[in-house]
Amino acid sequence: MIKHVSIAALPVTESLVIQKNRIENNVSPESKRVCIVTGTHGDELEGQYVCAHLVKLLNSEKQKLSGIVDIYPALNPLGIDSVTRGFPLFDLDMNRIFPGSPTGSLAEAAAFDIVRDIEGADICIDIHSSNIFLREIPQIRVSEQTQAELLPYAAMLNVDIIWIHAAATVLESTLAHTLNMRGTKTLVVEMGVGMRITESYCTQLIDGIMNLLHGLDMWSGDVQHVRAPIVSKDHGVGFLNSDAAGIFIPSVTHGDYVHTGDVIGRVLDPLTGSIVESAISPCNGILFTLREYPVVFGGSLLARIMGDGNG
């Protein structure tokens, strides 16, 4: 069933229409509501997928469903006809401006809107890609002031990792923080590349939420062996940036386990064809990010590597 969440109006008689597809099934006063959101940014489509696919599953499949599945595809609806991360005529980033306000602007208005529809929901996932210069391996991010409430349901989503930020480094203005501040707790995840679709990631994500739903009793069909993902906090993580400018070129595959001294990759000077830096792994561990557009320069995020206290 698709239902509005927000309406505006625009100029040239449009409007702007935040809308989400509600699936249900045996529903009671008891019965539970997860919400999957993405669509946030409108350069990150991995999550339109995973909405698509959820969609026609859970549709196909309906009887084997107890409760309300609430997918919203596109939170930011003009980001993504428009391929611009933010959010259009504002020039802002729709997750900066959460809980937003029934009286603010256009952005503000819808932001409120999306919080009043999800609030009160058990769990929300809310999927967001990399922007278009790294590429993420699928993982969760929780501050370590949720991480109690959230870590055992981040584990059933099938991720490869679950990095908990320090408290200091959370955003107060995002869905995530405003929705796990009002007592709906909310996962972010974070996969895949900007304004890509990883068809692989957003399998092994949609695994992960029927795995979720079929703990939390709402899904009595098959579902797929999870794996264990690894648990870092802020201090586990290493950062390689470079200090050069130049062409990137990683001598790497993403997801691979490097060690300690590693060549990361290197970055060409094009004028004159020279290596100007070798990128060299500071610890043992996954490289779960990795630099996708090779254009750097100082100071440039080539790789991070979540370590395994080995190196």
Second form
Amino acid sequence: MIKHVSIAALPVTESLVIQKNRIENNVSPESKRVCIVTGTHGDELEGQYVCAHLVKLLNSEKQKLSGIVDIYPALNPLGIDSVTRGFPLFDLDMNRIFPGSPTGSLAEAAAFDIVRDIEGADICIDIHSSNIFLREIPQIRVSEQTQAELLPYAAMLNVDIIWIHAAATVLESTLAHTLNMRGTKTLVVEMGVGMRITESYCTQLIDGIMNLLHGLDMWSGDVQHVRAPIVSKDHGVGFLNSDAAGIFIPSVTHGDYVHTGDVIGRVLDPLTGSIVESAISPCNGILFTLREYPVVFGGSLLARIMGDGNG
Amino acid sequence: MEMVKNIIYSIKSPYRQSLDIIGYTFGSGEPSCCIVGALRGNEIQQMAICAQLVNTLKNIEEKGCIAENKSIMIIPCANYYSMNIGKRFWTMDNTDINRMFPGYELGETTQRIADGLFKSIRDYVFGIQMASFYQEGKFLPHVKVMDTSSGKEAAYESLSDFGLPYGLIRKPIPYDTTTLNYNWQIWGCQAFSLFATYTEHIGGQSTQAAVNATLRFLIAKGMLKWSLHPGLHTRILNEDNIWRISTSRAGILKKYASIEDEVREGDLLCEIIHPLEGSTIDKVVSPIDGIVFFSYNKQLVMEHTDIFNIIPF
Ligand SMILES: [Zn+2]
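I would like to compare: after the form predicted alone, may I see the structure of the form predicted together with its partner chain?
What follows is the entire complex, opening with the chain shown before.
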């Protein structure tokens, strides 16, 4: 059943409507509710496929579902519709305005409605897909303060890695932080790359979500065996930023296991033809982030490696 | 002594000349005051205010009127890359330098710019940022300070040294914690954000008002041996005490009030006109007696738009 989460009038004729699809079966007062949300950043599309496929799957075998699954494909409909990462007209990152306010701007009022709608769910999964610059293997990011509560659920989602990051005040204005602080367990998934859909990653996460529903006794159908993620804190993550400017040509494959000293890629100067930088792996581990967009400035991130502590 | 022009930070681009952030220093000795202009590509007014300050301080220094053992640095524009191509945020990834402080030396481009900039300006006693708003509209000129734990009492009192009509105190929200002003304050600098009326247009009067406000502050703090008319009495108030009037309908905005107007409770502020049919669909009246501090200046409004801010008498 399609429901309105937030509605607000735009200047000429139309309204901004944020919608969800509620799929429910066998609902009782004890029933659990899981929310799948995505589309906060208008250039991140991997979650679109996940939503489309999940809705189809759950509806086709609804008798195996017990409880409520709410699917929100587009928290920022104007952004997705206009290939804009932020919230159009405000020039702002929608994931920096939570919990929002009913008396604030249209973006803040929408954020407030979104939180009110999701709050109280048993689990919320917030799907992101990096940006147009970097490609990520399926991963979950949790803050140090929420790891104890969230890790058991994160491990059910069939992702490759779990990155436990330090808290930062600015991240307190994200949807995930807001919901976690209000007792709604929210897991942030990052996978793929902006403006594209990577079907294999989507399928991997869908298997994980079905496994989670099964683990919560909400799904009685068959589930796939899920992989055990590598869990790491900030100190285990090696960053490779370019100091030079030019075009980046990777020499490894995304998701590879790399060794200390391996060449990850090179930055070339198209005018002179020279190699202006060789990016060298600082540790042994999985190359979980790889630059997708070739043009780099001084400072551009080229790769991230999740070290395994060996070497 | 003579004005010193330095490149305080430089970053490489693949296809353009390097971005060199230029700082102008006047006087010598104690790092007394740093003034930062444009961090965003649309902050032309903020750059122009600094440019005029550079020109003025050059004259003042030539006359030997910078105080002993005081140095003042002005950085008119930290992001001319975006300005030169008509973009507001960073050219490549659309990030906002003013959401990257204190910065990170080994991080992404805009984190590196913020880091490089911050390291060369953080040790000044006073910091003044020529700031702009996210909101589209006109404000009465004012100066603002963040309500953080470090040294705020002194900063509140200094608000009146600018001689602007309003001095505001803002309680930071998480989103503010990565701005220059907030990080300056946390580092121990007394930081102020100065807001001129316009952002993209260089108005003679509002540019000069901001230049004079800054000069007044530098004089009050003993950095310049110079004189200027004292400016206005400053009313200091918490940002929370400003009334925000927003729309509950959408359409074409027809305004009957503008900034600096004194309004009474019940006075008509604006009408919302149906964009296709021309009829009046809403009338917005003032809920309070006060002075119009902010006025939205776009012609179309959506629901929940902040259209007027009123400071009660
Ligand atoms: Zn995202």
